[in-house]
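Let's start with one chain on its own, the form predicted on its own, as structure tokens.
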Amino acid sequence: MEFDPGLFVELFARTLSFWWVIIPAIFLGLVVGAIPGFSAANTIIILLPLTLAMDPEIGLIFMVALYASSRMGAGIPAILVNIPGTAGAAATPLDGYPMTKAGRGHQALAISFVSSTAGGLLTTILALLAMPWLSQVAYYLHSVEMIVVMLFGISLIASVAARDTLKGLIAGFFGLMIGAIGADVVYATPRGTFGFLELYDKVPLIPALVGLFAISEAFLVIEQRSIITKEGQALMAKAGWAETWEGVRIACSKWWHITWTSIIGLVIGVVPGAGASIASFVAYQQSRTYSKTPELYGTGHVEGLVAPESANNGVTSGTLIPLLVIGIPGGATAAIMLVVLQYHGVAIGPDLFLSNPNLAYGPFTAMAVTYALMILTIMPLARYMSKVTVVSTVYMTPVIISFTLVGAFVSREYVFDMYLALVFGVIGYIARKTGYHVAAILIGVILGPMLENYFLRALRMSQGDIMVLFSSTLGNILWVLLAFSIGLPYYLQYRRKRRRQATA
């Protein structure tokens, strides 16, 4: 599986030759990402059989180009109006929203469009060069190693919390509760269904989402003119595109913060199953810990919307490595590719990367061109966009609610979901009014279920050890590093006091 660069040159050249696909579907990538409820894998099922008709390698690249763009898309709406379109954008409005209040979304989305393009161009490129180590990092993270990286974006909590400890757990253990909702995974006995079979499957994702986030957000709003501050709508009206680029060069000073977050997105995208939301929420974590500014977090600060922007699409190249390589799909658009790749008789495994490189280097070469033509398309609209904001909550609660609504019955199909969201809209406005921050309890419920499995399957592969939590070198070296990146910032706090007190 040796990387000829004049191959990539020759892929490179080829895919930028299919422009007409890839611009389309950014487009459509980007609405798809905005509406909540919505995602690139039910988008490509939809139009599944006109992928299935296209040429598999024109296929693929309409998927690729729909999956990044959507990735990039799902962070707009977070930033703007504080609802993440998908789980992977659900840490973005910690940073993003608060920038908007104060009159910078324009600024706030410059930011997004350049740390999501560069930690995706990025990304791709380290995929193609490292393919053959990275497709090793799947066999070596199982489910203790799994373990510990779920428990380093819930101890995200713990820095959610940092302002009033008590209600941050609070909201955090609420959210864990919420995700044991449905079937043991055992012995497939319901747990606070209460009656309802809708529930058996689990309290499903988007509902939680748009409610905790969206609606509640919606009732908050209603109670004044504007989602901006009196000072934030001053700033609107006077921001042009200086202060657009501004955003820019802000982002591109961001550079090594870029880097190293993406390239968390990278190494969690390759295990299967383990998705956006983990990366977006375990690099936010990992930005807050190694911070000199620590106290900035949540209330507009850069490095915490570039951080999840940057994993989350530090993921889409790594979910497609897995998939080309051995054959199992890291997520479920690239589940749905694997079927179009199937359908046209095409043998996924490393055969493939000798028998036709097109193919198998191809979905890299197309995400890396998509990403390049993202960034001249999509960053001058910022600006145009981020004017949604000035619009009276009048008219925007009610589109807002509609939009919600329809997202969180797309998912299921189920009328329930609308309820539900309510009901959780409902529950994320007595927290936000009462102090408890919803981003606690999402955590929570994304996060909980997913640690839940892993830590069954590490007890029934051991027989009931509990020392099987510590039976791995890798996973040790994780504890560690755990522990690590929890204590660190009460010794910085601690080191800060003694200072202060020193020169006092």
Given for the second form:
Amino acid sequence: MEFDPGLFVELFARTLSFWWVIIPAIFLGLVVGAIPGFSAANTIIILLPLTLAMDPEIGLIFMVALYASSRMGAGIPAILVNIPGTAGAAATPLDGYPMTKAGRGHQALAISFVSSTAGGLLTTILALLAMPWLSQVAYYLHSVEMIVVMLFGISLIASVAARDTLKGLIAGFFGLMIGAIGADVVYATPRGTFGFLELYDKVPLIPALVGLFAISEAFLVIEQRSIITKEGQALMAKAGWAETWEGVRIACSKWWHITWTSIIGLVIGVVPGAGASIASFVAYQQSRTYSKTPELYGTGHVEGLVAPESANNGVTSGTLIPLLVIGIPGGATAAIMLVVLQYHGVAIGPDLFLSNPNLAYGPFTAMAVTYALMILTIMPLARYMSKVTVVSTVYMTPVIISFTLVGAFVSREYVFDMYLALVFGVIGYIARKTGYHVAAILIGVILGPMLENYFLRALRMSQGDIMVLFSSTLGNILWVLLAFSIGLPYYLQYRRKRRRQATA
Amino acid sequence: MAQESTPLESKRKRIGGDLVIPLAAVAFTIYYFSTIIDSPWTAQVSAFFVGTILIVLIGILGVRSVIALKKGEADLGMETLLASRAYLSRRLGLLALTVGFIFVVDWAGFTLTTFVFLATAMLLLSEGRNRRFILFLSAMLALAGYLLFILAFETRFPAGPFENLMKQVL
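Please give the other form, namely the form predicted in complex with its partner chain, since only the form predicted on its own has been shown so far.
Once more the chain from above appears, this time first in line as the rest of the complex follows.
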């Protein structure tokens, strides 16, 4: 698996010659990523007969392009209408949507596109360079270490609730309780299901996402003519190419932020089963922790948009590493790619890099080419996409409700899930109206079940000894870092207060 | 004759709405505990841990609210939650239409239900203005939804008369 720059250039040029496959996949990926419920994995399954009929190399390029572009697509409705297309984009509206409300939607899109592309490209190159070492990450991150990684994400609850910590914590723990609905993983005992069989397999994420963000937003915005403020409308009317390029410039100036948050995504992506939602929450939380202006997060702060977008695109290349090196898919889409490769008789593993380097390195070069082509095709559209925000809420609200309910339905094809989305919509509406952050509830719903799984696994392996949580060196280092990252903002806040008092 | 609120009353925080989520959370937690009381420890450990913290946090909020009520800084008004009557009736109408959409879609199918929902919801929100445009827009959107979700993505959405007819035609 030695990296050969000559081979990479040759592969890049070869992959570029498949632009006729990549560009349609990009547009398809952007559409399915933008509609809640239509994930890249579902779409690849639908198109399986097509990809199976293709040459394995072309099929793989098509799937990778669709996968990478769906990540970027999920951020578009999150920024423009506060509806994340996937759980991986759930942290994007925290700062993206306030930018839109202020009439800077096109700029927010430009920042998101640059962050996603740069994050995706950078992590693809890093993945190519450090594949042998990165593939080992999964071996070192066991249940105990993953518990701490989850807690990094969950500690974001306290950050998003900066205005009223108590209400934020109540919302987060309420979310964790909702996330605990369903059969327990060991004995399959039904818990808190209200007798609904549909809830035995935990609360499905898409209806929760649709309800908490989309439905509640739809019920709120009917009080206004448009989702953007009056000042924002004036700004939107004047907005031209200059503002879009200003967004590109702002994003480029955050290159260091993009770099380290996308590396968080890459490392988390390597761990099978982790995924973009954890990565984006952890990246957002870390970004806020080390920011000089943490109080600006949640108000339309550029770094708060850059962090989750570069992290969730960093995950994309991370999930492919364990698939190609050790044959373990890092996520649902990677698992489907494995099926396609196995159908063609391709043996996954280290030997593939010697026997068929085109196929082994191909997904990474395909990803690099996808990101390069994607930024060129999508950036000019940012200005026009943002026009959706000036549509009257009279027309926008019913469309949001009906089309996102469809999204809630398609992931499992249960009518029950549409009712569930409505229930979450009512919870989300009440929460927003009374100052409980819906993102805190969602973090609990998403990360709660994962945390419980790792926690129970660790406890069972240690035969119920809670001290197992402090039994590994890497785990202990992560605990210290967690304590540091939770304590640091309070320390910095205290220091700033002291300084202000001293200067007054 | 409408009574005007005194300056002291208008300064008071209306915290009645703030208590809805905590009360729902407590009710749900108690219900959840009741479903795991006889379960093995693996089913209980996380929920008891999280639920106990949640109840403690809500207890703190309760104490904070009682103190504010006693000091006269707050009352149990629900104004934060219930907006003006005009929006409330529109919101409740929209909620009823949404429930109707989910209920009817099972037998009327996606396309027809979406058309009726979009048209009635838009008419409700626009207070009956632009009827022709709304009917045209709703029809176009429902048709676009049919083409995208059912024909292109082959979503197995409940089929109704329109989908069955199209299946025979295509």
